[in-house]
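Here you get one chain, nothing else, as structure tokens; it is the form predicted on its own.
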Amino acid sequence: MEKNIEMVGRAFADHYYNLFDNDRPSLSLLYQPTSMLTFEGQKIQGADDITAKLIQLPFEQCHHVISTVDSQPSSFAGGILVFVSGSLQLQGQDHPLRFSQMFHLIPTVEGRFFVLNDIFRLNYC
């Protein structure tokens, strides 16, 4: 089982990253309304609300390079807890950005996944 759960983070984050660097919109598709995200400490609750926020960033690319994924089973049945650092190289920009982002993905009646709590911040030395 814990096999399985690393593997389960791991796919997740993979296809969490390629779709921020190269689709963002579609990661409305991973959120549901109940769905909230953290951002650098502000708070935002909804699939749109979320997909809006991370639309309107202040970049258009940006390339996220994966350090580390932990993950461990939730108290929620089949929930799985993601923790993930890295980097994002920005266009433009000489020196990536650290960061560490934690996910609380709940399993759906489909047999898939939503995010249900999203943590981002920047790691600053």
Contents of the next structure:
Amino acid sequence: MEKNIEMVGRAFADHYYNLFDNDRPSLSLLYQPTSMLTFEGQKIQGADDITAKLIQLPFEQCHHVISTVDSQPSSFAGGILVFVSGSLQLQGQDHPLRFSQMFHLIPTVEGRFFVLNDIFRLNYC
Amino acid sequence: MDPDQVAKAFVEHYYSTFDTNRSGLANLYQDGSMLTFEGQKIQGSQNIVAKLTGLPFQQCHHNISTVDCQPSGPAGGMLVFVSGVLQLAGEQHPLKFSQLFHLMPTPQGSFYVLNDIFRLNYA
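Moving on from the form predicted on its own, please list the structure of the form predicted together with its partner chain.
Zooming out: every chain and molecule, the one shown earlier first.
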């Protein structure tokens, strides 16, 4: 069970950042109307507004590199907490930014997951 | 009390207890609690407190930079995402850390930590 949760967490993180870096509008598939994002302290609710926020971030291209992924069951009907740290390279910037992000994943009826909770913070040196 | 205030109050209480009375953290965990500490997984209040009191430093001081919280679902749980710095006695430079708490309400009207994930943020 434990190994499964870590595998799901890692697979989700890989998928999420791959979409973010290559097809940002498709992130809308991972959120629902009840989803919440707190992005550098700004609170946004619902797939539409969350996707709009992420699409409008002031850079064309970026690349996430994952350093760590920790996952635990959240006890919400098969929910999983995924805690990621890594770095984010923006096109044209000399130095990558370090970040931490947490996702609370809830299973869907189709056997996948959607993001109910999402909190993102840059880690300044 | 507004959820952001609850989260902030909890976080202050947690780190104050950690910094001054580490074994007092036992009251904030239960048997079902889970801690992942720098990748190491520990379950249950006793084992968690043993891990935290066994950390290789006598004194430390947590300084919180950011606290973000969100409700986690219909059971009244709260996710609290903290970043800050940790100063160890005798060390020149503070360590940066991030930590995620998933708080669940108790019948007595307070919260306990169901999920706890801690990571140092290396430069």
